[in-house]
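One chain follows as structure tokens, the form predicted on its own.
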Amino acid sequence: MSGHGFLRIAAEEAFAPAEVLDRYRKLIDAGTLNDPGFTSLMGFYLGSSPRARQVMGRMTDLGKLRLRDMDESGIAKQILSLTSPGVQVFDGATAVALAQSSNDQLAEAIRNHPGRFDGLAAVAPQDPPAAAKELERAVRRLGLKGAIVNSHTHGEYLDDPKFWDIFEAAAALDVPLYLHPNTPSPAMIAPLLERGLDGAIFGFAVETGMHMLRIVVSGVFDRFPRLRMVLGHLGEALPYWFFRIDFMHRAMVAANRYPTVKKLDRKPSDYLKENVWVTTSGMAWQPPILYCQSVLGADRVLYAMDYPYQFVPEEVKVTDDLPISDSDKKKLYQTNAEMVFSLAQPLVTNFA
């Protein structure tokens, strides 16, 4: 245990079985997938550059290398999830099978390293009933703690009611859905890709923040008030827009400007404050962390590293040095994650 009395749980940490990466390579080589964001991003990470080799070497490791990295940066536990875009670039049958296989492998890694790993299930939104069924299997039989959805699936978004079986299952199981970035869909990527802004630099936040806002204004949380969701990267910029989002949504409803924009039971920001938690993944910077804690509350912000894409061990010190109380720091690192993800298993305690 740290001298401050907390354990560091990292809530957005990626892995990928070799079979999934091989499938990505085959998609790229075949040239049959109309998704320039996927081709650009995964084409790079499956390449031979030093950074690509370093990231992918860590991505497939669920043992010695990952545990060493965790020990060296003081991370007690990682909450693991299948790397973006997960299974969401495949056809439905392939996606369902790969989600099941990936979840089985993740559960095995958790069993092999009790106390060090927990995980979120991969699901295939291409087949919403199968996704709901797999989420139930993953939670009830494998012990996984929720699901991850890597934003759009072939350019479609979860606010479409055809996907709401997934929300219903998560709410019924009382587990969270982590809405993780994907590269922008083919319909929106062109001006971002043109200047190299399609990935983590900006495009991820644009695409995923928009997706979350679509979910809010579609009335998902009115239909499923107990649904919990998690956003990375300090909320994909949405906390900075609360005032304007609320003002403009109210104005659009009053003007009946869009047939798909209806009155909600609450303000959009209320759902983002009460049904959504955010993690610090990729945002090791004091000002926005403190801002999110002030706007959302200390109970709503969780620590994440974004391993292995952003494995910078010294960044942990940024969070350690936040000018907040030790009790709020414990919430950030440990107890918020334990609550959101229902982490009942006691953690190991031999970390500096």
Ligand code: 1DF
Second form
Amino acid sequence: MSGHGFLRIAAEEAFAPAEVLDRYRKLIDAGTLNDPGFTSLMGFYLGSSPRARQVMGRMTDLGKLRLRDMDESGIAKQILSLTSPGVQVFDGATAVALAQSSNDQLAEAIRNHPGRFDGLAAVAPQDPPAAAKELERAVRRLGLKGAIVNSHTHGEYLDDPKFWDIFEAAAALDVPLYLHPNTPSPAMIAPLLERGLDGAIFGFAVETGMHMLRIVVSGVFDRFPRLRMVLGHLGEALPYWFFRIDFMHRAMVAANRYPTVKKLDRKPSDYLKENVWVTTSGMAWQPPILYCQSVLGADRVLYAMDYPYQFVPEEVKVTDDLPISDSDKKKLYQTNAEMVFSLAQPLVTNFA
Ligand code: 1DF
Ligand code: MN
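Rather than the form predicted on its own that you just supplied, could I have the structure of the form predicted in complex with this ligand?
Below, the chain from earlier opens the complete complex, with every other chain and molecule after it.
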């Protein structure tokens, strides 16, 4: 898998302990959760369709099968994370406990296959101080490289200051926070669900792009200027919107139109260019990859596959064949990920 002068690192690759999938099943069967997106999408993946079996058969594997698929598609390393929606659908106490056990299992898989895996910690936004503590444990004791949050948590978004312990911990530990998609929150899902647009086809991007914009306009990056975040799916469409977002944000601030829309230190797009990295997950198509490299810079775009949801081994050829320099290709596949996730950093083992 070498011989090109680069290693292919895939940055948004999912796994799930069987125990978490069991809990999803129980939650759906109980019928007590108000989250139509979760019920519909996870209900589908826990079912018996060929696609569900093919995805879930790979989801729980952190060994032979996964490594064989990586070898077949030329992936040197997966940066693993607990699948969406992580622990965010559970009650707080359950979520805190499951995040810990999932992170422990992830760390074990990383230890068992040196060089092939790294990982991002699951955290429970339901309990922000516990999430911050678990992130610290995951980074300092388990050697994980950051955290993942799967957009809304019970309909709530991270721009609410009650969640800012999580941003503070990520900034203090100097690790990135990956804002991964989730199905749209209950308050916005109905018209998407009616036409089957709630999931990865489009609803994920509507939900997650909006969530990132809420974070930007709320001033999170003014409060935490060194915070690094990562978005999948080539930035959930936001890079395409920079001009209009900047123009309208400025106009709204000038008109003093909303009490919640305040002047920021910088333009919205400045934060999206300088605090945010984007990955190519699920977007194996040259035009938007080249567009993102041109708008964000070649240092800001990282390769991801989105295994096992998106596993088409030949797709790697799309990125291999990009009409870009060898050095930009190495950034895309390898060095940007090494930089943003600090992959070379040794684990601090003397943390008490
Ligand atoms: C799908 C894709 C489902 C992703 C996911 O979670 C998910 C899909 C249930 O293709 O239906 O996380 N994804 O990461 O793109
Ligand atoms: Mn994904």
